[in-house]
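As a starting point, one isolated chain is supplied in structure tokens, in the form predicted alone.
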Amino acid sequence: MEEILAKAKKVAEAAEVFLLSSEETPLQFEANRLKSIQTKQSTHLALRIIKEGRLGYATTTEPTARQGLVESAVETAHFGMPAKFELPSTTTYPPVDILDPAVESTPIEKMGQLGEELIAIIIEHTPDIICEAMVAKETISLALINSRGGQASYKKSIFSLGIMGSLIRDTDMLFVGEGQSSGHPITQPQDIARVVLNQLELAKNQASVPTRELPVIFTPRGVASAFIPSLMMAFNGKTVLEGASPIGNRLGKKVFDQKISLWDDPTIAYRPHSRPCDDEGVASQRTPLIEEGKVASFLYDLQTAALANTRSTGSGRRGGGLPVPSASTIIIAPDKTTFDDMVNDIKEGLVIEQLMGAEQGNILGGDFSGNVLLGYKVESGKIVGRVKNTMVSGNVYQILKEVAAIGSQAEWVGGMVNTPPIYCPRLSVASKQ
């Protein structure tokens, strides 16, 4: 990295080499069983420099390749962007716990066994559900130098186990999941095979809802499916910038119900997408996005900061080429109501577990329309059973403008969101009877 470091400083203003490596060994189980095991290494090069004013770039899978790599940055800077920002120089990041050196270390035998044992649980409890399970452990180390002296580099560990059950019956088609990703590893199969359970137990009986508007509550999962994607889209700096966010200018200002406060955070220990730094160097951060309804920021990366007249809020990720902003870990606080108030509190209404589909309607606007593949009909209080044929619609904006209200308890939901449940008092619900 210091070699190609020295190079591109010959012949640029400012210049800066990132480095990323991973190793990851994932098994699939398909069909109940056991399919496959892999041991997959990928190595990516990349070097950005800033030349005339203009952004070049260049990235490689091969470390060997160096002097083309300075080259290509060189020809790609004629035609680059303007670049308005200047690379961070020497930082002080946050310590974050993001390595548990026993992912790297636990057996594939191990790993086998978590796989089987989380499949037996689910057949014993259904013994006609065809399972689809994911047993995988990750190391991932990046290092960064640049032209002002600022360097990074660290080592995280992931360690992921999900299933997948579905359970064909004449026409009924029943899709049941859950899955956990951790900086640890995670020995209790037990626990996502709780929560699978606990979804073919509430899904035994068939319900019918009517085709009206009706009180919803979203668990965490179906937060995560139907609000997240648009609400990251519409809070991207990026997004902002294009004039394409709907909460582009409603900074400070309240959009949201005032029970809602949302943020993004990537130095809570041992979660999947934590560090202490973002991929261009800036120190990672917590970032209010929502604070009691309000609009409170936007996620930024160099570039995007620059532009807008304001700081990096180290949300930098390279995807394989230019950094842009993303989000990290996204946090929304827990209220007082637990979730069988809530349902107690509904006399004719649905749960939904998870959509289908959600992301294909505007969401940049905030519009989802999506069929739900696992929700619940409630009546009088009470889960009666499983809803089939049946679709939501609405505006992420409308919706959380007035909650009900907000779940005591929060949930990780793929890693990467921790949601309670929120309970909205009324949605647009379609059913085929």
Contents of the next structure:
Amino acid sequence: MEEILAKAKKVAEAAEVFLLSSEETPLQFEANRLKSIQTKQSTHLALRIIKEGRLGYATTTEPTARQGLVESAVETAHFGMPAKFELPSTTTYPPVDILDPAVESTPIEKMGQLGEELIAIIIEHTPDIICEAMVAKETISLALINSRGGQASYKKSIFSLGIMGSLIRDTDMLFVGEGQSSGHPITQPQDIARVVLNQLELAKNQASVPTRELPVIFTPRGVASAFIPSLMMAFNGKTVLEGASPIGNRLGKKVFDQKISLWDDPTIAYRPHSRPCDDEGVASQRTPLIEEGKVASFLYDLQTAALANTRSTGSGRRGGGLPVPSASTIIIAPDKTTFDDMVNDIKEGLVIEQLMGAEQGNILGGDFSGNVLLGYKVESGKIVGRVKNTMVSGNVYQILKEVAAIGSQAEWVGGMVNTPPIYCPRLSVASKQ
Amino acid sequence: MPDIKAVSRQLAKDLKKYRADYIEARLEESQRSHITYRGRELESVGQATAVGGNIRALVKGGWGFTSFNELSDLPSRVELAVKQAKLVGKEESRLASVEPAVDTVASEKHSPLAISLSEKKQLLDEYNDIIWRTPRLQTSVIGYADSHKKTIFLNSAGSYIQQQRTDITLRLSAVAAGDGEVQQAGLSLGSRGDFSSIKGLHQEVAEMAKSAVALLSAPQVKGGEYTVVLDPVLAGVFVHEAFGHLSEADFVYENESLRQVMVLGRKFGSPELNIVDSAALRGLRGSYKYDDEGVPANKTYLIKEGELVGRLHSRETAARMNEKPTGNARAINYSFPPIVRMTNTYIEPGKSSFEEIIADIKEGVYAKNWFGGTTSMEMFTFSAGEAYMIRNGKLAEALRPVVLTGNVFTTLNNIDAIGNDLDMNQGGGCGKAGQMPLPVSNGSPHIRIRKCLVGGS
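Form predicted together with its partner chain structure, per the form predicted alone context:
And the full complex, kicking off with our chain again.
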């Protein structure tokens, strides 16, 4: 890395070398049994330079290809975007616990047992279900250095356990599932099994809903699939800078229901997206996005922040290309109402656990429209069965402007979102009988 | 860069030494470039090179797989894959038999590597200028990416296949804003490495930008059931999402109840309906000579005259279902094992003209252009980039983009008219099991679907 940096410094005003390496071991279960064990080693080296004020960028999988890398970055810098920012110099990072050596040392046999135990619990409940499961451990190492003396490095561990079950009776198909990730080894399959068994119980009977506006409860998984994609785009500093975010000019204004507070926090110990610094070497911080219904701030990387005349929130993330602003771990604060009280409050309505295709609509404007992949009908305060062939549509901003209630108990969804259920007084529902 | 040819020759000698039922290796080197614009400005330009490989081993029905960027010490990688496979394997290994092939597939006709970065940028500048000549535009995104990949596949049965793949994608979208409303329109294009195929689209780009602005004043459709006419682009997405995924045998082969549902001979649609997947078509983004298990490409009828007649296979799924392998095992790159995937999937043309298809629709929806699509096998949703009401046999007012949803078993049966204007769309990318976007193409003529559920206000 130092050699590449030294070489790049000779031809450019500023340079940064970023090295990401990972080793992942996933075990895959198909048709209720172990099907494959994989080991994936990968290396990604990226060089970012500022030459004559412009950004150049090149990547490779092999750190030995030094020569070509610098030249390739220089070639792209002829056309690159003018760089408006300075790379961070020496920075003090907050301590964030993200490495548990027990993840790496978990034996494959133990991971296999975990998957088998999880599947066994589900099959005991529903013998004709067919499950796919995944148990994985991963170690990620990141290192970056730049020409202003900035440097950062960390190593983290991620352990994941997930399951998807399908229950097929003639052409009627039911899909249930749950997954979690953590910086610690997951040793007990019960928490995940409980979610899946609950889905199977609630979906035992079928029910139909009318085509009209109905009150709807989004479970934590429903919130993550229906609202989070739109919100993350709207709070992205880049969308705001372009004037394409519906809330871009509402900073400090009340846009959402007073009961809603939401923040991004990459410093929570042992969450899969936690880290002491972002992919540009800027220190991690908790960034409030919605405070009691008011738009509190947006997420920025270095370049976007410079263009917007503000500071980076430490939200730069690379997905193979140049860093872009991106959320890490999204938390929605719980309120007072229990899930059962929400259900009790509904005469006729819907509980949405999983929405399919919600991200396909005009998510920039907040419109969403999706097929209820897993959802339940509520009649007179009771969940009576699963709905099918049902679509809901609405606008995230209209819905979240006035919600009936926010749940009292938050849950992790897939390791990256922590949210309680959200109860909306009315939503447009279309159903095919 | 390490020479993957030299590495693979040594590996070919070694592969037979290990105790496994089957071992294969895939080595790859690739070069890519990308240029993106956000708004008026170029946002990012970059170049990337990658070298990597994988080893996959089968022992008693269990698979071990290792992928890596480091090409040194491959024997220990093979040992690891074999060891993992042994930990899994408890049954009998079954792979459909395929003649080992030793082949060097001729170089691609077009390579984006031959085009300079400045020529690529010049074209994108022209398109961006056109977009920004449209009034009331808030922002735009242009994403261009190309790649050239060389692959060497070898296995313990003696196959040694060298192939190349070039690929170009271009996605453009325009975002219009007014009165706190935001609307967007987009274009997705692609080609088998031929840069000239994305040139000269100035007219289409201008229309795209105008339609984003027009959507601001368009009404939203009232949700409910409609007779829907799909254009070839969207019908192509429909056939991919609603039926294509269901015909991938890896969903079916170990699931007894799904096997009964997807039994060959089952009636899915009218006698006019024919659905095909073919990697053997030349020059499309889903085309190849051999798949990533070294199986030659095929033209596979999935539905013939309305009946289920075939499905897409890997060597393992074919053997377990006692059917013929179809050459549909694909991996997006060296870090993944091959899984059953589509290639170029299309509805064969019928007899009707577009005018005939809409002539007797009193009130319906004409949905055009691709925005996205996803499926849970039984149920699917796909979204249109543009939509219009059809009133009394004629196209009427423009609508906000619509999302269509349905149940595959009833919807295919509800197709009651198929156009004569087959067109293949090269702009798609398919996702499955974390491998996305895989280059595919989809196509169809115009089709009419009765009683299709449309989401709306």
